[in-house]
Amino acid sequence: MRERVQKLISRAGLASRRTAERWIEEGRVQINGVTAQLGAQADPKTDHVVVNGKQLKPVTEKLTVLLNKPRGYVTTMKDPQGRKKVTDLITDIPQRLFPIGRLDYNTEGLLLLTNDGDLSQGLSHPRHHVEKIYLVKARGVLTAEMRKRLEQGVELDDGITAPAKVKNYRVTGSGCWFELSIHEGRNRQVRRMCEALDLTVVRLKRIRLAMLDLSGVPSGRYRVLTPDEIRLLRKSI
């Protein structure tokens, strides 16, 4: 079946649709030897589609895994600094999977990887309000005023955040622990929100995404999502 090329690229796990569109505009995609234009359609089973010099192969099986990311791994597919990548933890999976969203180098916890471009786009799009819960350990005290600011929205350099939810707050020595629930996906958002309140994040772990949590998945390990879980994720978007 012929589909828009950017959708095929996304579904194959090579890039988001937006990035795929940019590649097309930059002339990095060819169909049967001809440079593709935006809006072009193809069928990878019958057409010869080349992306960045490599033939695009049709996705035969969709797969999504839940990884408990340790600290010290990047969520990019390539790293010029040679740091460890989350894909190094799933090398026994034959499919080429890519992360849905990102967790920064020192953030740990729940990360989904998939070759399902439609699912990735749906979970990443801000209009779908997919809940993400983080466990935060910070240096300092979260006052009632700080909590109010988190729950009303914090002014960052890229705009005010959507209201967050704070729960399970507790003080430990010179610091504190709390859970922060957000549904946006800005770069380093939780850390930046805390920095705006003069809180220094010591440890950050994503413990939940939509209805998924880390139960039974030790740090550095993963499990494959069940069809029922995929169905519920699709319902959430």
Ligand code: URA
Contents of the next structure:
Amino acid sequence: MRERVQKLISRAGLASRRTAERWIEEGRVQINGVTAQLGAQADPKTDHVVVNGKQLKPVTEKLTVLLNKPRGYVTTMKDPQGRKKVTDLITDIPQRLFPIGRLDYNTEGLLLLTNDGDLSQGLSHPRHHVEKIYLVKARGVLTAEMRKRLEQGVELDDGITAPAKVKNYRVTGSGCWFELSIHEGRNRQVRRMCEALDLTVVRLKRIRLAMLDLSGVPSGRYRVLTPDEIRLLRKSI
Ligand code: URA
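Instead of the form predicted alone shown above, give the structure for the form predicted together with the named molecule, please.
The next block holds the full complex; its first chain is the one shown before.
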């Protein structure tokens, strides 16, 4: 894919985009042997880009981050409505990271982003049964009958859900809180399961994925997963 050269340079971690633009203006960047002009584009796979005398190598280091997603962000890479994207929150990592799975615009919590396609596919595959735990705040109460339906499987328009687990149920003034553990990853699954029970979700937060939780990561912030965590994640798929 052709992209502006300053973008390729900054993604490779060599400089900020602004500095890369200055380098281009100063004639320190060549594409296929020709000095690049500002605005020039190149494809890192097929073009030979030289920066300050050295060949630009595409970033290949695999990296996975755990983001505590705030409400009001989309997990898609582009949004026709121009809403804020989770990737806007990843500010100091040159690699292009993609969300693993999705969280709704108004869902908060644990989201992994990676440039490791195998890990992404493995964690998203329903056959691999990766546990995800959601903290649900709902209006009204969760009756014993509703709880049983969640735990036995709820009929949705795309079929019955696998049994979920309900934990830490508590009632507050205006409604209730509980944790719902599922291992499927259907679109809007938790909200649809609750809707099927006539339970209105007012807040939804993913608090756990496999062995990972949000400890030490405030809303809107992220951290890079350690090699040990990646190893454990790979074991879970
Ligand atoms: N289930 C939902 O309904 N929404 C999410 O964002 C994640 C799981």
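C-alpha atoms forming the largest set that superposes within 1.5 Å between two forms make up the rigid core. The shown structure was predicted, so the numbers you read here are calculated from the model rather than taken from an experiment. Residue numbers count along the first chain shown, from 1.
*Asks:* Once the core is aligned, does Ile24 move its Cα by at least 2 Å between the two forms?
*Replies:* Yes; that C-alpha moves by at least 2 Å between the two forms.
*Asks:* Taking the rigid core as the superposition reference, indicate whether the CA of Ser181 shifts 2 angstroms or more between the two forms.
*Replies:* Where the cores coincide, Ser181 shows only a C-alpha shift between the two forms that is less than 2 Å.
*Asks:* With both forms fit on the core, has Leu66 moved 2 Å or more by CA between the two forms?
*Replies:* Stays below the 2 Å threshold, so no.
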